[in-house]
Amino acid sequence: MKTFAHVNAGSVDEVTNLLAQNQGKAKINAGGTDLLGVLKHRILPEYPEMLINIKKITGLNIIEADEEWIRIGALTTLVEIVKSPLIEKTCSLLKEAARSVASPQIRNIATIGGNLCQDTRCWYYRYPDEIGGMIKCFRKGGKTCPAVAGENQYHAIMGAKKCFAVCPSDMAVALTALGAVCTLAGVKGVRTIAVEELYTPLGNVLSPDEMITAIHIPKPAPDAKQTFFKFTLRKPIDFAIVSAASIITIDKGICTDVRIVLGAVAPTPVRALKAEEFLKGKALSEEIADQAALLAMDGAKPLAKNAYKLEIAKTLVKRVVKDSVVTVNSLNDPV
């Protein structure tokens, strides 16, 4: 690693002021599970001159609720989310998403804020500087995305512009399905933004002086069925090939409300809006699930080596719909 200044920040204001003063040359460190590897391999086009440790800031690792919202501080670890009785009771799909991330060792230190802000996992972007020098992809000042004509097995099949790397965050997929919003703090004040609007085809919308301080989740309806599925080559550790999160409400056999979100298919979490609109007002069945799966893939344009993601995504959409039907039927079965 190169040398850098290290600051233990005592408050959110101190963090945002340091970020502003360093004009993009400072990085926030929480769990460090992603950042330290990035620094070690000199992946970033410009090496940071300062690391700001935020782990000592009080009040950012809390899980609490009122009548309408569940609040999770940005420093809350994934294992704390997995073990939280409140999350288990109200947001079970968030628990499943957190439990699917990496290994127990990683979940013990990785934070929800860090998971949302982690850098892309594209192997061209992450090509180590010590092995022949970094690859000048579009995110690093190049003019093209090498994955388009190269090894693109794990890259985007929809929504990509100039860069085809996918959003690696499992928590973003789950939180988008739950309709969550983020609180962002900066030198100009505090603002909120929906998690689904946090990402762009080239990263996220945080200003250089901003940090995530909390995530707010509207309390789901008690009878809504929540589901999270993640397809990987190896169950532990691996990032998603495709993931799907859903929250579906069924009243008297009819779907009255639904949100379905796909992960690892685009640079952002993807709402399956056409599938959602199709499902509303219908009695869910295997045939309806098949049609919804096709609609969820509307507009997909796979690259040469990742068309297989289409079938996986369709299968996961079918599963989240069918799982809701099975659950509702089991609840209605006489004991």
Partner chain sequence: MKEYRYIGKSTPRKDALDIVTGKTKFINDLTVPNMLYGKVLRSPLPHALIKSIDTAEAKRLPGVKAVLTYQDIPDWMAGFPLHVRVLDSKVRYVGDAVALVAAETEDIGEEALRLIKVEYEPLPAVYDVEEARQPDAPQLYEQFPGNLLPQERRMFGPHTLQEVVTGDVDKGLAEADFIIKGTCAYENIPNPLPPEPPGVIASWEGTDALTVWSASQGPHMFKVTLQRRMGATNMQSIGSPVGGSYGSKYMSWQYVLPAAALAKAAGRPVKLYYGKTEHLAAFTVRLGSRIHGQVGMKKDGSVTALSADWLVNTGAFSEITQGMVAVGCGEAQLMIRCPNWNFRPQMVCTNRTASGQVRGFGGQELKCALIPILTMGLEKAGIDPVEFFKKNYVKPGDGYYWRDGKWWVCNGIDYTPAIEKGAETFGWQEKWQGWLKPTSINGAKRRGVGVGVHGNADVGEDISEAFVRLDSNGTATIYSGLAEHGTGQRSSICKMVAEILQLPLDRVFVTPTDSSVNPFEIGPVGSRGTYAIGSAVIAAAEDAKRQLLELMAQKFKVAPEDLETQDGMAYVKGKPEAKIPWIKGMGYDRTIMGHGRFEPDFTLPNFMMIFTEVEVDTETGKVDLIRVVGATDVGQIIDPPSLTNQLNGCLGSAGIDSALFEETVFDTRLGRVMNPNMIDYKWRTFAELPEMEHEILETPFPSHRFHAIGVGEITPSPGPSAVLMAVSNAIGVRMADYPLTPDKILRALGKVANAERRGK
The other form holds:
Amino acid sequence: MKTFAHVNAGSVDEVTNLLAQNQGKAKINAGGTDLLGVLKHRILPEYPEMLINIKKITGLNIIEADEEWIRIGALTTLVEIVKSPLIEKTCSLLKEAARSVASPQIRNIATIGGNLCQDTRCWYYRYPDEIGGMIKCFRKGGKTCPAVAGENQYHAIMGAKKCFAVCPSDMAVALTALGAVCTLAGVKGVRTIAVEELYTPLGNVLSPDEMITAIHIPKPAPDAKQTFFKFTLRKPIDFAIVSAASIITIDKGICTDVRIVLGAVAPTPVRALKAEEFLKGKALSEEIADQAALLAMDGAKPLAKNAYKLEIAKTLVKRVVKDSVVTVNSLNDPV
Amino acid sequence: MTTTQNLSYATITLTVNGENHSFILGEGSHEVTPSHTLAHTLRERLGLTGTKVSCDDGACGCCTVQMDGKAVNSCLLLTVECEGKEITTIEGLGDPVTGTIDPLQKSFIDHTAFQCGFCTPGIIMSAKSLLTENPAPTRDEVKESLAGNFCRCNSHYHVLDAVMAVARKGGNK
Amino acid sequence: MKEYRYIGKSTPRKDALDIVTGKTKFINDLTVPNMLYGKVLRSPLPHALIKSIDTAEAKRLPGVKAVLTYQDIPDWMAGFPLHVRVLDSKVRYVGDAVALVAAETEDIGEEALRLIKVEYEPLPAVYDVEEARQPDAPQLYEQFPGNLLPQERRMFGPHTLQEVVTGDVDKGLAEADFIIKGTCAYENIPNPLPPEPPGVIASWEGTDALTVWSASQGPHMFKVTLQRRMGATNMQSIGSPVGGSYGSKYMSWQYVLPAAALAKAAGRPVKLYYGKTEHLAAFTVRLGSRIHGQVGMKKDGSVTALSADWLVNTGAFSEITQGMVAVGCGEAQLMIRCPNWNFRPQMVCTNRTASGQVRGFGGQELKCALIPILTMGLEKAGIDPVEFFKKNYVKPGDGYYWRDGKWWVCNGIDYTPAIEKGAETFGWQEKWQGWLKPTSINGAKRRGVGVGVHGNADVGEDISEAFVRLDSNGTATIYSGLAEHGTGQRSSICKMVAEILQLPLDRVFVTPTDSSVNPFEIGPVGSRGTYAIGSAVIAAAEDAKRQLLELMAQKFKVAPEDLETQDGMAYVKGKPEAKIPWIKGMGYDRTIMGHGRFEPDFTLPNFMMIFTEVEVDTETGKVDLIRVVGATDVGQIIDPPSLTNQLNGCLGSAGIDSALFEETVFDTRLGRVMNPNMIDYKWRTFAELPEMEHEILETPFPSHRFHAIGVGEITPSPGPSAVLMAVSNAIGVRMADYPLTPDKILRALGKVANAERRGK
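Compare with the form predicted on its own: the form predicted in complex with its partner chain:
Now the complete complex, all chains and molecules, led by this one.
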């Protein structure tokens, strides 16, 4: 790996200042599970000149709650989320999503902030420089997306225009379903943004001097049924081919509140708004679930090799809806 | 570019298998650069070649070591960021004075829980981390804890037998 | 059955302690003083001429000690027949070697590669095996018109089997009750993907002596095949423990020759160790295999004629493709009892990373494409595939053309009992519901079963030589070029020698795999370890024992045949109390050297049957492997855990899982491998293991000292077609393409149509 200057940052201010001073040439390193691969394979046109280690900043790996919110520091590792009794009790779908990430070794060091900010897994974007040179695609300032007419089996089936890479973050899907917001710190101060609004077709809304410092989850209704399903070829290691997270409240058999979010189908997590609207006020049944699944796919336009993702996405939506009405854990292995 | 000018004189210290090691940061042939991974430092600076590098991408687990008791991929950690950490490698299992091997290692021998043996140190380190945290795991828990360890010869079944043989009874299903 | 002291008992591997403590020195754990690191600049284009190449800036980079291009590399040739240059003015796949660098560190080497400026003239590329045969297709090699590899008649002797043409196919088709035509392809070119990437250290002494340390399954063969290509009058090939090979690290000139060239140019030792990316994108994969076949069949399932074009895609060059085709052709005959054959392989070059030797060696690639065509006939006839294989698999007295083109007659055993036992354990009778019928349906999930078979007559292939040296302190040392690549074979030959000499196992040793120490050894390939290598070692041990007893007989003043030896002591039979140590007969100043040599014997087919049960989620297209049962007969188990390990190996190393999720994904517009990392290249994890059982019978093979034969190499090979059958049965749709990823399942179920392309 080509070397770089390295700074151990002691505070968020130091990080944002360094980011601002280096004008895009410095990168933050938290768990490093994504960034090191990016660097080793030289996939970006510009190699960073500096890495800023943020792991030594205190106060950023906490999980705490008050009456209304659950707060998770950006440096909280995925294993800490998996093992947190508070998260298990209040946000079981977040726990399931964290547990589905990669491998035990990765979850021991990968952070929730890093998971949200990880770069896409599109294999054109990540093509290694050592085998004939990296591929300059639309996301890297090139003119085209090679996936459109290429090997696009894992690419976006909706919401993409010029780059068909999907957002790989499982945390983003889970947190969008939970209606979470995150705190971004920059040289000009702090702002909050819904996780749902965090992503753009080519990445995220963070300006070059910003970092995520915390995630805030509004406490879900205790009786809401939370579900996270991730479809992969293999349970460990793999990034989602399609994932679905849902939080559904049912009162006397009627769906009173629902959020359904699809992952890995688009450059951003996608709320199935039409399906949500349809489900509200209905008594949930197999037929209703089927119809909701169809509505969730509204606007989908698959590429040549990924129409199957649409079918899987429909199945996952159907299953999260069905799962919310049957007794807990009756579907042992739904995906 | 903004950087700290005195970096080349900085040292970092980490504990590996109970011994403290200090490294000078720099570009020299025996120094540690900021881009060196922990796996590289263990192998090339300390000669601890029991830690293997296979995929170098954090997918295969061959480079698994313990950092502060937890299983981690040493190919995904920068040495410079391991300051003050306690690292245990495959060479650090067992008793360094008597040379007695860990019961888990003994069990791998007794079950021939390997074929080519390249992934074995990483598998043992992952399994050891599990047993430290949960001395009485179920077979499914062992499988899950080894989910990040590649074994291409398919010695999985023997590995599970070997780990379960030293797991404390109670969790055994 | 005779009770042995070691044979058939579980004993710890001799190398176990080093493996579990991390002390085993794999190739990348070795360094040589003053060693440099080699790096390879790899082509961005699938097919191009190098117009210019400028290395000046790379050479100026401090720490760079040698840079080589096609202009200054020695003209060493490789491949079968010799057709590949280590560096050429033409590149033939993305990842092809363009230039080599030797530098003080790996980082410097990598930076130097970036400073080499290359100008290419792009050429059109071709990837599909049939497109490559078209008259206007791009041509990879001048000497191979039509991209067709020549049939290589020298590989296994002057009559090397390159096709099966026998009987009268027209007559056979006329006799058939029905004729099936079909096409099936096994073209996902999975990577055997050993955890340890390929690697080597090369060091010259003077200009004519070369030492090579390598991870090779057959290090002695590097000396035999490569030294004369490099002008070295002596090559010392030293093998290290191999971190997995599955066949792939055997004929591997691709890393040996570049390292030797760099070491020569730099005048210093050079280590060349592939990164995993190179391993996945620029090292050898399985053969691509496509069959257009026509089968004549009777109502009772007997095959009257088989006519087929076997299109073999070898990629950018032939490592040993003609050899794999030879063995594949032989193996087809072991599986199908048919009087009339017109089975014609075509070996075709295309612009992708080359295919090389992989466990299954041509036969797996052939069967994965051929069995699904055969089974179309079985479906028509309503024949149970287990019954078909039972009836057809070669039996004692049956003949076949083997790889040398000669007619051999099976002198082995009948595997019917193994088939029946495997079927019983699996519950085949209960689970088999007929062709394209699921075993069970549970909501969206459907289960199905399938079976596959494989076997070769290579357990007795090729030459092995061994010496066994007895020292007067009561120890034995085996001189063998046998590399340890995971099968435990180096420990198993110790067990054989310990058994013959009745020595404690810890008093039997094997020399390092060093060609300057050991006699000729082809290596542990083709399941030949137990029978061929074992027999050479056994013969050497018997020879040593004979010499020992002759010496001891003088001491006892009896005939040698009246003596026994045990634990380093000799005694007159029946009088163990009057034993004396070897040293009393040998003296301290003598060693005894026994010689053993094994001559090829192709009369002993081995056998592996795999039963699989899968579950298909018809709403997501996901296929889960639920259960695997293996059935075989090995004559005599040498080491039970080593054998079960090898049988469990049926899943990975591009085996069963190549029907489920393993594939090298290839973009045919760019010519690039899109998944050259271990996240996107799928492999089976601990978290998702199927139930696994094996039925291992032990029907003695009389011609082996311990009545044993090997089976390790072939265990993955019956699997992929068995899974294809199981999935077809589960979903009621015949599948003919690997791997069975969700897109293919959902399309087969009519749930996904081919969408139109969109975007720019």
